[in-house]
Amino acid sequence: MIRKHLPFATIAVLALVAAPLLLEPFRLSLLAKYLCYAIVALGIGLAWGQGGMLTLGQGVFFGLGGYSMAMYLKLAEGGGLPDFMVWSGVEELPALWTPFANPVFALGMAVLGPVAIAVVLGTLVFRQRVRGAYFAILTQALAAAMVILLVGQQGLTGGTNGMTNFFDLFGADLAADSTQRGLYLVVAGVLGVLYLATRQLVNSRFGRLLVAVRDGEDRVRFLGYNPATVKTVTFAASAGMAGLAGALFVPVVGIISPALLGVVPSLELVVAVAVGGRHALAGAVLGAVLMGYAKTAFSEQFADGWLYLQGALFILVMTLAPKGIAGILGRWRSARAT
């Protein structure tokens, strides 16, 4: 198990060390913001490859856990009530935003909030059965009612535009190349360890029940378990994962909007964890990050048809290789040991 995990295993350490002595701060913090999709993708590589729950709205917990983060970060410049607010007309700092002054309630809401919200959909929906593409189709209009609600609370959310102009986290200037290097290495340790923890569980029991759920969910029924409550966990887990990156996302890109969470975000890292494939944690990982690189390589190189060429990349592995690069990789490694 150990030496099948190695390459992966080797490749992210040498990344973490490497990067931030070759990259220049700029590439550095765009690197660092797709290892934020990663960790997106390993909640989704949990509960679409391991449980089956193809969950199209994740960027709803994402934008809550980076919303939570941008309402401390425009609480703690200090000088009255934020930018956005001002412009629109708010003359008091509404009472929801105020427990947001403090950072540990806002980090515990960004990964808390997702969580509770994940446990009680995933309650309501998977008591009831519901699932497949039903599921999808619920939580995708989650996402688009998540946007309709930000974009219509302007004077509480910023609407449109979003949240955005932040200057220092915990008193480090946002600006400098020290404090990007640091949050750099703050998100691959996060996802790292997230990482480690994830491939943990899906190795025990509970992952092979989870997968048990997967492949025959009403056999495991008939064996005393309820799956309803397996897949409520799993569904809790991810969300909370995509609450924690979006809580990270902030900082490192330095602006939070409806744009970044609705449902074509949310298909686009379906499509990274597709593309990378779904049913390996590592293929989830490799797979968002190849796909933020792709969108950015492509939109500064073909700027009028960098999506099309996006697209050309994900029918091109999803034809050549249905497993996704991991299933390249596993072939490549079963045909070394012949």
Contents of the next structure:
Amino acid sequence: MIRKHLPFATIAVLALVAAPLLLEPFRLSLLAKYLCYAIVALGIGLAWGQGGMLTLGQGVFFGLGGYSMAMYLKLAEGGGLPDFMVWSGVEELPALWTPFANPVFALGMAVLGPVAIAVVLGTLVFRQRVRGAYFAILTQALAAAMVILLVGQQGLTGGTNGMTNFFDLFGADLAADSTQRGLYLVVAGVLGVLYLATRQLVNSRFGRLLVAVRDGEDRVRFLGYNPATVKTVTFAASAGMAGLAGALFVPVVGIISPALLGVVPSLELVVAVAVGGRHALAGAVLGAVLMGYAKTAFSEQFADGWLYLQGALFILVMTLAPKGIAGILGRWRSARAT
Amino acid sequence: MLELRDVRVVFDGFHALDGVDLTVPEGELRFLIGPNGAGKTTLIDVITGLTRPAAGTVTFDGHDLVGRKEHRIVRLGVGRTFQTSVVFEELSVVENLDLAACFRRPLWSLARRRKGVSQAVEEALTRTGLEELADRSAGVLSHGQRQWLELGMLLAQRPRLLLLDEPVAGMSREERERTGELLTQIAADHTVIVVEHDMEFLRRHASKVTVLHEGKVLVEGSVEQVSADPRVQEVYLGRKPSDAVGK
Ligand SMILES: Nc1ncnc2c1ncn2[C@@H]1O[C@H](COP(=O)(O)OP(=O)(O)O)[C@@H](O)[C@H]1O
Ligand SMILES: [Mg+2]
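Having looked at the form predicted on its own, could you now put up the form predicted together with the partner chain?
Complete assembly follows, chain above in first position.
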């Protein structure tokens, strides 16, 4: 019992106690940002690693969460119309955004909006038995469409620039170290809780069923289950996680824009999950954090090189270690045990 | 219990089933034989919703099955195995059986971990003799054991009508015998349709036989009647049915 929970407990202590004490505020905020990505990665690990649904459009859900939160922050600041609307010549707050002044509504939409879209999409798509590469392409197209929509609706969304310049959250100064430390703890806590919940789900009967759907969807029908329902539920859960991650991301990083949620960022997260190990939830989380750090480190020096390096890493992992870092660690551990 | 009327299936102009009538009363053990390509698997596919017939009706227990989704047909109590057995290799034997046994539960109730082994699973394990292998991954099973696991999964579903597509294909002699015993047990309290080529197996276990040929029912009757029929003789080219069936 203790041994089983030891790795998680160790990491939880390191993340919740050691990191805030040891890391300087700038580094802590960076880590918080990577942990936001890790929440999305957790959802990808569930949908792709366990359920076989290669979703290349998680940025859409991340964005919905991010924009919901960003709009709340803008409206909560008072002082009339959000700055980007003024610049676009909008004179009155569009009705679409009015309810977002309420934090409960905004946060609710950040999660339930993505869930609802995933349910509708999943119901339509999985019932028609769309899967594999077709599903991947469809979700990627969705990410591309989302960017076009956001850029086109300048007055509603801030266009290419997105929304930025947030000053406070629930009355706390967003620039203050203490606020950022608090945000970090919230993000780390949310990730920890979601990780445990997802692990619970994966180990449940539903988790077994999900693996069965991944490995033999057609056979599962003859066990009396509807695979479309199983997949829709899972896809919706992963969408909800991405939405929540987006909502947390905005106060941590201070911006949401189409560039943060289009085709490339969505792909980058899938690559991160593959590198970390898609079949293990911890691998997905690890991959997101590592790739986040790597991106920061490399793109500071050679911006374009990062894209190629990332591509090369992806191919390397898929050919040499399809189970990613988690797979390598697992093999190493079982080799040491014998 | 099961009734097919004038069922037709056409694949790109090829008539795989060409007006099949079949009635199987409750409690019967029916064998379905016929040369390769006769349409036996297609017939099972039609009953279980995998293939939609171009014409005809399929009724089970008063329910029209044509156009119904596969999992809904399973929920009515119709279960099947496949000619090439498919089990979930990443799951253990007992997990495979457990999934098969749980399909009537609401989905949300599956969000909990499995604790212990349910009665249906226990029974399936004993009947198929897979107790020893319960916690092994299904991926390591031999060909014969896989077929048994598939049978076990079917039993764990507690269906009323079982459709078995060549359950002893590729099995060794001992394995065949064990499967035969299992089949006799199952047939005692289920309605079963078995597709089987193996003539010795047929002679040992069949009560009533339907012979399918080129998508049509050729003859129907007891093993003796069927093997005595000259048309059956003709269909099993060169091979006298008395050789095949009566040996
Ligand atoms: N999906 C399919 N598409 C085209 N032809 C098929 C398909 N399934 C079966 N057939 C054809 O239908 C005929 C009957 O096949 P099948 O029912 O599998 O025969 P059996 O099980 O009696 O050997 C065969 O000639 C086969 O080639
Ligand atoms: Mg066949």
